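Encoded as structure tokens, the following chain is the form predicted alone, with no partner shown.
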Amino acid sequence: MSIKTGIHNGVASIEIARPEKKNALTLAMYDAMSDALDAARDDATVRAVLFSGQPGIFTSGNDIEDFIARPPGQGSPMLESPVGRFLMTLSNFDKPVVAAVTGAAIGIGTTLLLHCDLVYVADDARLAMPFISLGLVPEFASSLLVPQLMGMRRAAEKLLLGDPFTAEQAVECGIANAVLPAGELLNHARRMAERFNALPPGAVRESKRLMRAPQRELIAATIRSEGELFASRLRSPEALEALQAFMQKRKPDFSKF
């Protein structure tokens, strides 16, 4: 399994551990992360969850080969797929979620951060949401949350053009809390997660619920709307050209569309 989990000192860790494939996520890995979140939710000893990747790589996004072989939303609604299950499980998770990001955080590697409570990025972090370049649309409520955080103009650069951005820019626009040296990042993020051990867990959960309540229904509706379009776009000629070009290591040709 390419997702490593464990519980230590009140913190449930979810580590993306597939460095040979740049931590690309398969459907099985999405299920494993959802299972870990479900277990952490039900374990009274767990006070927080910590997401991390490998040194120099958080995740390169979805495993394209896996997506082509088993596209989410094929034969069933998008949100009933392993991807959809993970989106809804994380967005509705009631305990604090902390993320430690080193290196590349592509696609879902960036959008999942929008649903974490504390995000720390290494000075080598590079974030990007290149959905449109693959013939797709934004996901995980990023079409709603990114413009809210960055403003419409900068969101257009990140979502419509797919421009990457640095760790410092992630902090500036509100996606991350702080930038740290890569060698110090994970320990710092873990220390922050462990701080919840000293706080009353019920008050923490209720406060998180209050903070997120005004947009909870809107976020859920946006995830559903994006998911339907994403699944449809996966079967579009533009996406097929983009995905084939990616597999063939060439530039896609959109001139015929």
Ligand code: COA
Given for the second form:
Amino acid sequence: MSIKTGIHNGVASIEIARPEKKNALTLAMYDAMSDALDAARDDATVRAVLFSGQPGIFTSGNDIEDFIARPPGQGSPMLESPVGRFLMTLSNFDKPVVAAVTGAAIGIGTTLLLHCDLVYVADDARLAMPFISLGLVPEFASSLLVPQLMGMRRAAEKLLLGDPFTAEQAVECGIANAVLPAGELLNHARRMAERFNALPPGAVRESKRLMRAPQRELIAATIRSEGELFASRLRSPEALEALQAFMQKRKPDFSKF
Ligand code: COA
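Having seen the form predicted alone, the form predicted in complex with the ligand:
To see the whole picture, the full complex is given below, headed by that same chain.
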């Protein structure tokens, strides 16, 4: 199983564990994460959720082989796919979500952080949203939330050029709370998640709902419209060239488009 879950001391952990493929997310892994979030929501003993990856890799994003073989949105609306279910489940989750990011956090590895409440990054973290390089468009409401967080200019570097950024830059532009030495990251993130055990859970949930309410509908609508475009872009010649180039370990050639 490439998603490990557990509940310990009030914290439901969701650990991405597929290091041989750099923690790339398959459809089954999205479903496993959604199942874990649903269970955490319904379990009164769970006060917070903690996302983590493996040393040196948070996730390399959506599994590119899956993108080619089973693109979300094929045959049914994108939001009915396991990816869509995960996007809606996390963005509507009303208990606190903490993320501990080590190494590369690519694509949805970075955009999922926009929907977490507390984000801690290791000093080796490298974040990127290189949808553009794959012939795709931003997802998970990142086209809305990234410009809001850091302004249009810095968002353009990350979404239009697809530039990667460091742990320090992630804090500076508001995606993360703090940078920690890699060896201390997980314990720190867990301690922060466990702080919710001492707080009144109803007030925490209502506060999170209030903080998110003004944008809830807008985020859902953005996820939907991005998803439709993303699904159609996945079938575009540009994207097929980019995805096949990755699998064939060569540089994509966009000169013919
Ligand atoms: N989907 C499917 N397989 C992936 C993957 C992904 N997103 N990311 C990595 N892998 C696989 C590689 O194909 C390789 O498989 P192999 O050993 O069978 O050849 C293995 O994981 C190791 O990856 P590799 O690229 O050799 O590791 P690296 O340390 O040189 O680079 C990354 C790590 C994460 C920087 C690089 O793998 C990468 O850029 N991945 C793709 C990121 C991406 O574009 N994601 C989609 C965003 S929308």
